[in-house]
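Given next, in structure tokens, is a single chain: the form predicted alone.
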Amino acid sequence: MPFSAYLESKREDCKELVAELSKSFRYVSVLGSEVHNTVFRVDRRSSTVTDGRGECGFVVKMQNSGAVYEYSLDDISGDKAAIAKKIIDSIEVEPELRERMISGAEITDEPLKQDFVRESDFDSYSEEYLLSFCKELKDKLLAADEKVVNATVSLMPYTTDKLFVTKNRELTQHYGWCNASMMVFYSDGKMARARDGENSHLIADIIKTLPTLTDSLVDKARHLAKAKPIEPGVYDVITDSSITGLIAHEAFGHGVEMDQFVKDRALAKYYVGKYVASPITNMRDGAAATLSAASYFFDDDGVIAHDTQIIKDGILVAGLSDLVSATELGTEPTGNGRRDNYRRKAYSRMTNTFFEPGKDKLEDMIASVKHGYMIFETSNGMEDPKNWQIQCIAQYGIEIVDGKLTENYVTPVVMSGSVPDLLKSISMVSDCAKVIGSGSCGKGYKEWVRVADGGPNLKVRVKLG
């Protein structure tokens, strides 16, 4: 699957509008985005082929002396007198805002000229076929227990252009994703909802692997029909990789965001070189660090993708930061520019966020605890970067007992405190790790962009309710 032919076909307009702008402003540049997104679902009454989340379009930021703008466009064809003229004259900045905008650091522009591709399969795969596939597992999904009333599942190929100009840099990639996902509702005595799922650039992948999930996930859904919920208290706990992968999301994911540095809303700020976690933990964010739905060739702000490493040994070291938080404070940038859509501004963001493997066997961990539960599976998250509290809600959890997991199901389960005290109770790190690539994250309550995260299983020390 080649580049797209039309980003292609607007490289020279994306050249001579930089060319253009550079004559009113010492820095330009030019992202051409173009998303196509296919979103295949069927349950026991409906099966349906629709557009997911795409976009076309283009966004120009600018910056003189210290002051950086934006503007969006669905197409830069014409003039481009014309429309350099209509993005100056866009431009109106408060007086007093302008005084504090006088002087800033500069962003440079390092020469490079590079085109990158992820192969993918999608082309091999008609609609049709994708379609019957989902048909087949709901029907095997239906068809496992009579207690099974309905069972969904889905296929979200996506693919994705991107065409990055300024005076000295010209980028272009190319790159594919699939998340799969399957759901059953099982009724007996109260209704409980089992979900799992699998996700790859290859198509191949998930329908080598989906169709082995259908027994544990129908079997999961007989224990959360029966499940209770679980009794308040301050507990040992075992985490999952999606968990994990939550905790680092929510801990030293947003905290890090280092735009949240530069408007002072972000207690990490104050702790770089610091121990905020246990010595066995370490930590990473990156596009370039592991391959998920998260994983990129460039930011949006044309800064080549990064493996950063934010907590080494329990230190904090480093944060997340598109172009303009670097250089406002001095940094270099991680390659976390990343926008909702080309019609919104770039903010520092999370990609694929993790902790790494430790040396300690799943089954040492398990055999450790008198009484506590082992989590699975991430819900939903909160956290106050502030102030560093933070609330992690897990599908379900499985009571221990003398060491052993017993068949005490508990729903839901939240987990919540305080960031340092619960990543300074670190004990246990597991050998293997899981980086799950299935998400999306907003900033707040909207920006959202695809996130991976997860890691190995900890051990902890948390309050559960």
Contents of the next structure:
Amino acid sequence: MPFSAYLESKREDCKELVAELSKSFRYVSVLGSEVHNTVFRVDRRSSTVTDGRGECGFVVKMQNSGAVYEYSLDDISGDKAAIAKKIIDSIEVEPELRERMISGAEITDEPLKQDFVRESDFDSYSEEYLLSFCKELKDKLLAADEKVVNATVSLMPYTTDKLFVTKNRELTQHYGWCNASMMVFYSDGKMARARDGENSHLIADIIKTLPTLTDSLVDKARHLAKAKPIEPGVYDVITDSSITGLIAHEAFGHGVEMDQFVKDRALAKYYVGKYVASPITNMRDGAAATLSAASYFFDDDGVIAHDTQIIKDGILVAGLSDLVSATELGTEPTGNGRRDNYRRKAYSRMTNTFFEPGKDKLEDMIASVKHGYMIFETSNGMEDPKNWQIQCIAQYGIEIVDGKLTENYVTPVVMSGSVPDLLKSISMVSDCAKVIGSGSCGKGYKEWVRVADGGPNLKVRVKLG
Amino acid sequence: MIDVINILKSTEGVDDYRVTSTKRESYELFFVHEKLETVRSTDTISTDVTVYIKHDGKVGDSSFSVYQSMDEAEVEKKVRSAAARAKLVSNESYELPEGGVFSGEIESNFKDYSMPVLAEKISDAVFAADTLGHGSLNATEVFIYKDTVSVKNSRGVDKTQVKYHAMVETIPTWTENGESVELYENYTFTEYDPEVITAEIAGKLREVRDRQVAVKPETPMSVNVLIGPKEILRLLGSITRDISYANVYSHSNLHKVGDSIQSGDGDGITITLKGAMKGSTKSEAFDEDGVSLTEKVVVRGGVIESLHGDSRYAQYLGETPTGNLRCTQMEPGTLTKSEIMAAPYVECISMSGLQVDMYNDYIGGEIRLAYYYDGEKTVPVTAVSMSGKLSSVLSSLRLTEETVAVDGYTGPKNVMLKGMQIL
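Previous: the form predicted alone; requested now: the form predicted in complex with the partner chain:
Every chain and every other molecule in the complex is listed next, the one we just looked at coming first.
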């Protein structure tokens, strides 16, 4: 699938608007964004094929020195002088506030012209086929056990096209990703929900994998219907890849977003070059670090994607920055400037964040636990970059007794505590790792972007409640 | 602007349609400490179209967005594509809401100011709270929004509402003796009153001062816990989501009308869902289908009294649509300050998020700041988490007689959860 014909048709408009606004500003960029998302969803009694959350519009960034201005609009066709005047009028600042604007740092505009495409196979499948695929899986789940009272199956392929233009820079990119999920509602005395899913840039991968997960999904639901609450306490814990990713994301991903360094909000700013985790811990982030949901070619500031090592052998080595934060800190931007959509501001954000695999075998890790839990599947989490507290919610856990997994399921599982205590307690790291690309992440409680996270199994000692 | 409705009317096979449109104008300020780092403005329109096709005794629907960039031919193509998608969908038959013309504005004094002037005034009111020696406000973001929302459908609905609101996000910070702590504040409102804004932020600065000296208490312990409006809304939201028409229709609900969700001797919960509440950013005159919003008692005295929800699922269940009601009122209880202080308790001030899991009978979460009263004195505490059995907590909970009104909620200032485990 080629780059968006619509954005391509606006390339000259972008260049003309940059030229017009450059009469008033030293740095001007225009980001054009077009995202299309289709949702196929079925449950016991209804179905839908519809457009999901997409976008099509432009955001203009301007700077002389110091403070930055942005303006979001739907279309940039027409008289550029008139559009430029409207933009300048709209970002007018009251005189008293003007005196309180930051000064100094200037964004640089390094020359680069490049076009990027990552092919997907979305056009190879008709909508009728994909809806039928969902319906068949739903019917299979409902038929698996009479106690399955509802089942949902969804497929959500989306494509992203972006055009970035400054005086010296012209970049385009096109890529796609697809998330698929299944959920079972199981009634056996109490109601339980179990979910599973798959994601890929190829629908073919999903069509191959998803049907193989139905039996284990229903079996999981059976166990969860009998799950009990966990006895709060401090335990030896083995994480699955999803929970490992959640730890990476909440414990240190948010903590090294460098716009927080600018604001003196991240304790990590003072720990660069120091031990922050067990020496067997290595962690990375980057749109170019792996192929997953947050794998783009350039960020929303027009910075080429990076593969950033955050923790090396337990030592914090680098953070993640957007263009403005890097400019203010005097560092190289790392390609982590991301927007919720073209209507929103760019911040330093995570992309694909994960711990690297180690040398231990998962079976040895489980065998090493006298009494503890293996915990599975991210529900949600919350960061606290200043005070290094963490909360991670797992969907469920399985009790480990004398080095063996039991049939005792517990749910939900809330893991909380201090980030350094958690990371320094990592005592084993498995030799296999998986990055899961179905997540979304907010900054505080807003500014949602698609992210991936994951890694190997970790053995940690942590508080569960 | 393309005449989308004319295209829908002239496309063969389209039985019904709904067009919703939101024009959003915004002005936004982003501060680092008290220095202004970024100024943003937006002027965008989002238009969503749903096409309905009746076939084989069923109804299919499909939606798409119309972008400003599209020409007439592209919109025509999208309508035809949506009609084809809708034919793949076979849902139980239902009708769109009929008739009703409305044009109005949700009450706000924001219209008395230009956006840049209002943003400056709100910023001044926020920073006026910064009067405590070691306290500061960081990463402050001020958003001013004007939304013009309209819904039109093929059955004569033609409604428009104008809504203003502001959001202030700020990080109250306390730095003393080389140590720094912070809390998170997200404050939304629809009326500009500088004294109210300053008082809200000043309260958060006092709280972060207390976090700086907060200690981890002796744990584990079993104690009564007081939660405030944000956490109360999460708890009530879990209950009311369960009894939506859509959940009941899909067999995903836990409770039905007549079920008791409380079996003990606690205060009985009475919940009313409302379309609008003075000063609330959640207030709406009509929902996304154009259904006019009023109010509905859904839980009375701890017993499910009625379901609620949108037009389609109401029809499936043979009920009256309430529309999507986003404001929540709870009747106050009888709990007094002296009763609260009759036994040790923990009053949650800041949580990373209360977790309520009705399926697994769980309530809990991480506490970032709380006040612990041990029967004699009150001390700020941190670095603890709480958990409890939801059904037990609901059956024994107590509601304060003192009430409070925050964005989207009026009701008891605190709910007491008895016998929570603190770790």
